[in-house]
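Only one chain comes next, encoded as structure tokens, the form predicted on its own.
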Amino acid sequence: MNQQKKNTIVVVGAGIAGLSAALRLSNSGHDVVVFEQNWMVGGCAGTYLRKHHKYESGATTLVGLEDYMPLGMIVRETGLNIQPVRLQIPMQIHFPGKEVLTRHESLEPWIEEAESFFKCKQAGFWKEAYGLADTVWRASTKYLDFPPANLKEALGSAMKFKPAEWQVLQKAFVSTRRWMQKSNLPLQGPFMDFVNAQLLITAQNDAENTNAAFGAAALAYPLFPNYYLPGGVGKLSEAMADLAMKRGVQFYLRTPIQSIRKASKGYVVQAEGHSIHAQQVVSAIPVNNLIELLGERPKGIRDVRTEDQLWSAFQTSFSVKQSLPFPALHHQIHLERPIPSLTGNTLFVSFSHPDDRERSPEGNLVVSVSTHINLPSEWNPDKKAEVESDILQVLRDRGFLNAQPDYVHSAALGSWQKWTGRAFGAVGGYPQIKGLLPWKMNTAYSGWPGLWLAGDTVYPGQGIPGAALSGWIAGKRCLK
């Protein structure tokens, strides 16, 4: 070992978050190793090559490339290279009659869209919800001890804070739907499904359940700048590791922790054919399988969830040779009533963009269909070609799919605790819940010195810029 290096951090995970820290760390004179159980880096927001063809093995959609944003911040300062393509309409959404309403990015379109789809006033609402994101957009950059550690990280973060920051803290206190009945909207009918619906997407909860800080966020996120990634999501990861790698961090693929263990001035990491003694650690894994690997829950994970509070997913894939069936990428389907042996009423699908060569050299579309799963021990896999069968024919019908796709593939509880290790095989991150305040959410300070935590089970969240920011956040606590 380099006598000149200051010490060893282990990064547990090669998702967004275990990646971002890798390169946060970067250049920092530590040695700084990643371990990923997968042989490719990613996690849920990687793309896999099959049959020719690149899929999505999660997550579809980018946003926060903005420089005030977490990507854009991390794309800012450390020269990461990436092509993303602006999506002129970042979503479409299909109702069970066959209407489609359009997500426009400007405000003022999207308004007069939403107005007069849903026959209500909606313009006060809407640019409440836009000014409440962008101020949580601009703040979770700026403030990165937060959710304090301690008192005085508090009072410094509170002696900075903006009035308009002030309100964002106000809404995490009012549930998304006290807030639509504070603002006069209808709690009932398609204008609440829709609602309901795009929360699921990002907060994985209801209205009811999701406080209108998060909730504004989620619902405004098409309103902002969205993104294609040529050659899939995945290039986002590929570059984030290539980049780490250049600056000196040590990946090791296909190499499952087995346990972590308090030892003098560190922890001892046992990974499989590695046993290394590291002075700090980064876990970008869920918290349950941090606390299997520690045998011990750590006093500052204050948040742990039960299987039947989370979610796994259902994802159908495959290429098909036709055009693209409607202006948009991305699509929410409303169904009339879920799909026999699945919980969510709703279809995700994303298309490969038309001129990407790079996903399909043939030139054909590539189809990633998802939906939810919940209690994810019931999911029964004898009905997984039901299923699959059963997407596909909502896809003809609603006008998704007009040519016979070549080789159908489809995942499941089995594939997603294959693929990512995760526990209950659970997606999509801890979902909102009532309740769930700022200082009762888990922070990057697991009450252990020198373990840190990020990842979508920690603060600030699902989606990938959330768990960038996470494991940004993380990686300067390792160096503060």
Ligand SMILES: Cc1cc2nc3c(=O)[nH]c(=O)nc-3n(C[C@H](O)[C@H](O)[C@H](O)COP(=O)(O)OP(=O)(O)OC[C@H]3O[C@@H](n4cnc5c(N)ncnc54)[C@H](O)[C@@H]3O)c2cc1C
Second form
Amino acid sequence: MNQQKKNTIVVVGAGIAGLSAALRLSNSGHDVVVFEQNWMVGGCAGTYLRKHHKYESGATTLVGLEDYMPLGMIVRETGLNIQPVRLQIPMQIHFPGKEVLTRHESLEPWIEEAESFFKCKQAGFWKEAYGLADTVWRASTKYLDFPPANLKEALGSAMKFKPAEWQVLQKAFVSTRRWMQKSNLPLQGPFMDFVNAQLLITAQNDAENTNAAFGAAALAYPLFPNYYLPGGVGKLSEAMADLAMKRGVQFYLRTPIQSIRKASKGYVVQAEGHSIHAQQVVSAIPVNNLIELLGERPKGIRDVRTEDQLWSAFQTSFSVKQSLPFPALHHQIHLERPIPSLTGNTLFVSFSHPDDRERSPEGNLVVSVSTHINLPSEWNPDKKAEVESDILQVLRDRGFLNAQPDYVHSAALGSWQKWTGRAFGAVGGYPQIKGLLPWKMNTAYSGWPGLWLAGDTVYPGQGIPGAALSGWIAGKRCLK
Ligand SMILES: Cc1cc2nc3c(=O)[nH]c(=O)nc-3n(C[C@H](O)[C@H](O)[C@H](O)COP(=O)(O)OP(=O)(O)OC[C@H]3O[C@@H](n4cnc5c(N)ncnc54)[C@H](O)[C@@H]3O)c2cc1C
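What would you give as the form predicted in complex with the ligand, now that the form predicted on its own is on the page?
Every component of the complex follows; first up is the chain already shown.
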């Protein structure tokens, strides 16, 4: 029998971060209520059904399921039931001229492939990157009080740090470019283009702006087991929501929270048709959105970016009756020339698994193509059809599309705003920038008692495992 006083805890948003917080808070003896503005859970990592096919709302790749990684930790601690399939080849990269580089998961074959492709020695660099990334992943689930909220926590963590963890911390002060220079790697030409493009996938910035600790984890992303979820990435959020509900969490879908105001011993949370007095609140929406709901900025929110410091995304999805054109499901294409109206020079393409009968009928594939929109404020919605048609042309020219695509539809700023409510239609979290040391990032602490922060604008940042970890940390802080 739980002797604690029963509190009401509101979770704002049922993306991966909100669901992870809800799971951490479930079975805790408190009343936990999740509000989600959309009609389904998952946010940027959901899967939706249209015309007998299942499409990804955003994310397509999945890592972090090993025991010592954030999703592995959640599975271990809650018994979450998902059925991941490990990918043989995590990713392929397609250069102009149709040369293809395969990112093998095993380190030695990858080093052999990279050295022969770029014609330069790089074994030491990749071994170091893998070692650093491994330490980063392990530390992420070991130090759930990191980044420290106060001096006591900082000293507590520092006392426990192992030599390999100090080495990672040192790399947080060096740019990835500087680290490459010290490793005698070329700082221009195809290798540098490759590094910058790979960093853009997770760090959302280039080698100059991404510190070497984060850069190592980003570059080594395909060197850790990558998984496919039959039925789509959304199976993860669906399983998290189902389990949280079974463990007593209450969900309200299609119910946006409209304001959060300080009240005696907690907060009054106003949502459509609801007014709740909550002792604690977990905000699992971007900090820009939270500040709007609060009407002011709590001091503990250290990092708030403006519209033009953030990315939005252009995403085209369709189904097609064809077989898989390459052995991998995930591909990065380096464009011969940028697509007019977009600034990025790469596309990221993901196919559904050809055996995945939940996502498409036999012989069909579902395809997601995404790229960055650099300056959201300058995006012209009238260009959407033109950009979509340019993307399809690139796919035909580069051997990705061999038949007539069906149900082609694209998302840009407006769609993200509607689907996720995210301020400015900005997605992908806060990009890495020069000087962004871990203790300058937003943490679970808002600075207001009982108001906790999670989501991809809060440490550790972008991506499904990052958002899941931030939600878990916020939930843990709440119970502490
Ligand atoms: C195109 C694209 C591709 C990506 N690819 C990958 C990938 O391959 N692998 C990977 O790991 N990551 C990828 N990511 C990143 C990853 O999807 C996100 O970082 C992660 O899903 C963010 O989760 P979140 O919970 O922080 O935010 P969100 O997913 O945005 O969730 C926030 C939730 O809050 C809800 N909400 C907002 N405002 C309110 C309100 N006022 N009241 C109630 N509810 C509200 C929203 O509807 C949403 O459901 C990709 C992202 C995009 C956009």
